[in-house]
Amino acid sequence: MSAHHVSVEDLAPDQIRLPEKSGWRKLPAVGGVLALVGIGGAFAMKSGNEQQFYYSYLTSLLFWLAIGLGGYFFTLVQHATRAGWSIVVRRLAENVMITLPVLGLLALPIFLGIHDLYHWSHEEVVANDPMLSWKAPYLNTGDFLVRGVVYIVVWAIVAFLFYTWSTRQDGSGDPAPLAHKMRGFAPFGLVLFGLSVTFAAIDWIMSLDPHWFSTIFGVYYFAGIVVSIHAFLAVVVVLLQRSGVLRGVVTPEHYHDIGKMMFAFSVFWAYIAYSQYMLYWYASIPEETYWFAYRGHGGWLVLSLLLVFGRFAIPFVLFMSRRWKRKASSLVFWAAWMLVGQYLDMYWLVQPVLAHEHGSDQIHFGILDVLTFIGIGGAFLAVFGWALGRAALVPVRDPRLEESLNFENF
């Protein structure tokens, strides 16, 4: 037990919601700026780069969208695992997860250029292709187009109403009815984002090369996914303290178990990607290793290195620490880092199928991929902004709150 025990009673106004005058409550503005500049710049710059275009937008999108589904998913584990540690952090992670509905509608473009994206989407392609006529009766456009319908809508629901419920439990009497509801909706609500993210990284990503298949690609993106939502509950929380408020509300404790479950992940990343590879390798059918081998040429090979090296190998000999997970700024530091290696995976999954349609082995990054990350995440952070100040920063009558605040790693 710690030696100074922390009630919800302690509590300070000024520890857990954003003052009038915080720089954290323009985030809102300063992200519709963004989203304006970046989405209305890349829709300015498509005309003549549209398949750049929408292989760009793919990659920003899907980038956001996993922190956002990380929300979603940080949210609800806690529920149905009855965490006791994580309610400090779980009121950020709602305001991640309540991004969904904004994510969901920028997704929109990604059907508009179903054609510039999937060559499946052509009829005279299919016609002329046996293993595409096959897979026809899955990879068609009106069923791909209900499909997306539905992991958005379901992601939009389910990230509305524990939203809802959360922050109406604040203001309730009695918070034991809501709490039990969460917990008794959670796994359900983890079995839908189960199946729905499986299904979305086969759709949108896997099926951008729809010759090539894998049976744990949805495991893949969610392992991005679980990195990415700690990554930046890290970085926020920090930026958060740094600003004068969750002080003495969120400790090294949680620090270190944020940690923990960013570098677990990071080593589940990994081994589900060595297995991917190493099952295709180790079988050594052509049909199966192509997808890997036009990602082993040229600047390809060079960023395959690097997410192998950057993303697993040198954050795993060096925040094992238990020091270093319970610092600030080192945590911060591969927070943000674990972020990079998440956009670059994006990036790494996404853009070579463009390249090796044009016979290119090289990265092209240009202003498009600017445009749209900075556009995209403008939404996030102007959706995300607005919930930071629309309600306070943890659940203050969470009844296990008061655990929370005196949590200890042993």
Given for the second form:
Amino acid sequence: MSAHHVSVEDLAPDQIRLPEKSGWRKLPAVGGVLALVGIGGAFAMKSGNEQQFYYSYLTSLLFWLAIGLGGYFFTLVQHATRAGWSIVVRRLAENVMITLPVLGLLALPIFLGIHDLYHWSHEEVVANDPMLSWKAPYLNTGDFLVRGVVYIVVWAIVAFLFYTWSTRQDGSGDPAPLAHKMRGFAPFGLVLFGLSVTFAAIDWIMSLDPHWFSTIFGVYYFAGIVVSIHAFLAVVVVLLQRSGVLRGVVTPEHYHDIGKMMFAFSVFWAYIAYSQYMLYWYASIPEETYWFAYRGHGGWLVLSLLLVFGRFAIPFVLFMSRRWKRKASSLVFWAAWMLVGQYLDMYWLVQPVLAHEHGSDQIHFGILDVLTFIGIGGAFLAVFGWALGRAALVPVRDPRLEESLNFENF
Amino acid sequence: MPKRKKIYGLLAEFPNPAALYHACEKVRDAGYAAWDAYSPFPVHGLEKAMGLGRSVVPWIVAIMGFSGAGLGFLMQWWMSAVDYPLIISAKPYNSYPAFVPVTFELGILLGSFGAVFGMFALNRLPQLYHSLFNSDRFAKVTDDGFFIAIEARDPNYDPVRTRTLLEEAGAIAVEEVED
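Taking the form predicted on its own as the starting point, write out the structure of the form predicted in complex with the partner chain.
Once more the chain from above appears, this time first in line as the rest of the complex follows.
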């Protein structure tokens, strides 16, 4: 029972809108510059390094895409479950979600680099490889492009629709029709999400090493998506509050729930990752184990262990603490930790394939990794910052906003 | 003359959770230590209103959890690598990847035992007798009664002043309970 009840009318404009002079309003410009410098710089350094460029680009894209898709998932899940607690942070997730059309455009270079990334795209290789010939009805350049475009279009359209409906609700007289519409369409959007993310993970990540297969692979990427969005929301919420907005709107009760979800899905990630590993390790069939084998040597072994302990064991023991979930500074620390873990995980999925192809078992982290990360991240933050300034920071007309403002954990 | 019965303390009833919450703040601020609040359901934030410190339960859970995981791993290592070594699908005897699920589960199991039984122990449960059940009114605590009981053993306890405090805090009924 809190000291007093907060009603929607109590919210002052400077609590829920970015002030005109807020530093956050510079984010589109700063992000735009970073995008130009990062992506431009990486493209400029591409010649002679094509393969490394595309591998670095894919790694960075997957990292930022996980956050963007997380916004999609978070928003739709809250609608589908009629969640009350999350309304005060849902607009932020919607702002993340609306980066998807841009991230979709930024995914197009994958198709340009198809021959550098995916060796099943070379017809002469497939012709001499019985396994790849067998997989060719699915894994072929034409279908890969069509599927890729379908994923991107689905993400962009669903994100656009839900973003538009929600922001239109802000100025509507009766919020109920739009609330019902979003709730009604959310389950279909989630089905599309499940299918598109699963197939995108198979196409874009798993097929880097086309002989290897894992039926749980889509879920693996999904686990990272859910961890990423909660981590990103935690960081953004606390930074926004430090800058003066959302105070008294987002409370430690909401931190706690974001933290719980982050914790739960990092455990879920570990469960999926271990389930995938365990079955291959136990059966010990060479065509299945080699994918883990080259991640278990040299520098990659260090990275693998870093993931086991850094992404699961250490946060499992320490971030279990209720107090650390409810305290802004420690929540941000662990959220940043999780985001670093997500980047390492994407790196671990993508880049060993290239090293392995060149007979190396060492990690070569380089300038292209940094530039593509900054570049795609800059574009992501530019769109996110634009959306932050465009509408209120909370869905002001949502029927459950008041419930969310007064939400408390038991 | 019948022997005077020993007094357990004062039992005060409050009309609703909000009244109980604010009364707890007053009793806390008056400096009482041997007292407790009773409610049919958890009242959020009551532990703050009562001024309770941090629970010891997490530490019990941590110790039990780590012991569980450690013992779980040791058990499997001892069984598969020491007591009855068998070669299974060409794996080493001490095949730790296979030990992960049981290690994890035993950590969780003992951690949960620590949480449940640790809570029981800290609350001195199960109790076969409690003085408050001498009060007929107290039966309402499982339905719609909200109570504060201040024990006579508290150094600040005074039959008159404590009663006044509770009445001023909004009690709808205050009664003395025998031990």
